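As a starting point, one isolated chain is supplied in structure tokens, in the form predicted alone.
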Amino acid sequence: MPLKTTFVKFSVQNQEITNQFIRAIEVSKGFKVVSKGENHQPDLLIIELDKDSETHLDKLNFFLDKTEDTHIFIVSEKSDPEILIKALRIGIKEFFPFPLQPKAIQDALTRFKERQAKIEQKKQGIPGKIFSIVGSKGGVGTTTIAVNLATTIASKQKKPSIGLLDMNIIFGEIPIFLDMSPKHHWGDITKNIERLDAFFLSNILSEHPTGIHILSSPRYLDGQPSPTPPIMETLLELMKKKYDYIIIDLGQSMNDTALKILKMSELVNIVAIQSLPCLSNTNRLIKSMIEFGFVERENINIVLNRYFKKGVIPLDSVEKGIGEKVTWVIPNDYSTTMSAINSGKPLHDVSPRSKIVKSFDDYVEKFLPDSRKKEKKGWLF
């Protein structure tokens, strides 16, 4: 998402300090230094603390209380812990002790632009996108696809912003595929729906080292109430405020809750393999989804998993059997896939140069806009 120009103003006595910041600004995109004769309200003030740092910080605190649109970087000869703590408490995001380090300045400007991107995104109300993975029959690999679609998107983002939900009602396998042992699952939400807010959800989700956040299904029959359509709507609307992408493994489920998820999805990936029963199921599933208004035709992608070029049913026959073009072909790579599953690692970690990994990379690159790369929303609490 394109950002407005960030206007920068200096309140610095040391000219060399000003010059160092200007050099960093000149190689950064989207910044403009405000000269003395210009009337632009600055978005970023770079201020050198005077000798009476306590009094100066009190004045800055008063200033920050009166404005929400101007942010401050502080430069100071002193780097006493008490000064740093007070600066943080009043909302100063960046503190630069002497001598200045060019890389530290550059990194701070980058962080500032990322924070501004989040603010602009919030103002624009741009929600995250829900991508559902549905199997046309059991055992076609929806969990493998969901897990590796999420981790592939994460690999394209500097700060991943991805939620991964396991909606296999009983014995979901996402934690096994990622070698995790989550303390919570969606049953903790269904029985506490009245408590659901950003803070509560953040404590339920489990973070994987790739940066994706997992909401698993119960690992055993424990009497947890199943998620209803209203519960899922509440949960997903909340998650759309947090994440750029929400990947949902629906397995083969087609109950009322699954249908609600499909209605909320920007993209429904229907997974098929090269078998006549599966292709027949896929054909009927697509027609049912469209006929009953659960999904628009343009929001459906056909994923052909475990594709074998010399298979009994060639690709053109697959498309004739389904009645739709195949959007994404995932090559059959049993060895790499099983190695990833058994080791609890994403395919990218097991065999980064394999054809199956390339298929995930190519698919993600088609829908991942440049403006979504290297951005992440934050919890608003």
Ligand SMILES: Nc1ncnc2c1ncn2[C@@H]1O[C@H](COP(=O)(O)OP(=O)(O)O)[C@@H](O)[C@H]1O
Given for the second form:
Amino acid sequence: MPLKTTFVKFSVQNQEITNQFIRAIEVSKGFKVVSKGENHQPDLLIIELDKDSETHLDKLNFFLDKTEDTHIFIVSEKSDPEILIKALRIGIKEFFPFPLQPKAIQDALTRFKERQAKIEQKKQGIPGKIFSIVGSKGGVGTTTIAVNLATTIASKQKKPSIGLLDMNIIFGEIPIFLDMSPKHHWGDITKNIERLDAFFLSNILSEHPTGIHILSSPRYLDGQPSPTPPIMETLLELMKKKYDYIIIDLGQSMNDTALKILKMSELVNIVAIQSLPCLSNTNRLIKSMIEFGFVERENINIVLNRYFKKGVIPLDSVEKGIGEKVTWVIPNDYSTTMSAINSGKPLHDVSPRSKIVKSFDDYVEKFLPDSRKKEKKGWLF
Ligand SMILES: Nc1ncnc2c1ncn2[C@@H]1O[C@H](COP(=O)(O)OP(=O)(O)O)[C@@H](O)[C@H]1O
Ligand SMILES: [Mg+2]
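Pass me the form predicted in complex with this ligand as well; I've looked at the form predicted alone already.
Once more the chain from above appears, this time first in line as the rest of the complex follows.
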């Protein structure tokens, strides 16, 4: 990340001191001295302490309370412990007693830059993670899992920071699962890709009462351009800046755009059930994803949905059939999943004590431990 220029201003009587700082600044990267007449808010103020140091420090305290982004270095003839302690207490970053040491100035400037870089990094936030859900067949529970994974993570966050994206054109059902009628869908983005920025995106997304933000899919083929891989990349990069997690219901699409999404995903959940065609599909899906380099094996989780112990194909045979271990087993619970869908509510709201809800909770705790992260990124608008 390129570092911001630090604007430095002086309030120093002694020209030799100013010159010493300027010499150090000239050999340090990323600083620019603001001249007296220039009206530019400084990031760093270098101030010579008045003879009445107590009063001067009180004034600086008042100033620092009001400005978050300006930092102060003090140069001072006096350096009694009381003055030093007071200076530290009010948040003075560096204190230089006379005579000035060029190395001390240089080190202080380096420390300042390092601190600034850290603050800048925090402001930018850690990019969000993309979790894709892929069905190995229609009707295996892909949407149920995408929706309830999102709402389960949301239930663990103080301020949910989750985007839920539906990639099923015409067949997108996320709004039904959550009883919503979004005004927009991602077709509005593909139509206006040149307008896509954080503000535009925030108008397209719809917020659910759980705090998750939904980006639904077009319900009709009414001429909007398809989401090409570059469009998807732009959209997801933007969403990663806003959200901690982006959950994507990919359905069964395996076109170029879906492959791009897989490539950008931190985790791909392939959903299977205890049926032969499904296991055979899962097998081929995993092989294709890995062999063609779309996903690394360690980024794939196999989800066995609608599991029941007495199923025709037991769990160990499922694993043998796929050739992989199942990561997440979701119990069969038709009545809870159906009543959740029909009432447009998350499973958690319909039957909080059910085994299926516990299964979602356990998965989030076990495999997505950092989803408890309470910190939310600053939104650009
Ligand atoms: N764990 C489960 N137990 C029982 N039925 C389930 C389970 N998960 C999903 N279903 C049911 O499967 C059907 C299809 O679910 P859905 O999430 O729409 O699948 P997909 O998105 O793969 O088409 C729904 O009727 C849903 O109630
Ligand atoms: Mg679906």
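Just so we're on the same page, rigid core means the largest C-alpha set that superposes within 1.5 Å between forms. Since the structure is predicted, the reported quantities are computational estimates derived from the model, not experimental observations. Numbering follows the first chain given and starts at 1.
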After the core is overlaid between these two forms, has the C-alpha of Q106 moved by 2 angstroms or more?
yes
Tell me, please, whether between these two forms the C-alpha of H348 is shifted by 2 Å or more, with the rigid core used for superposition.
no
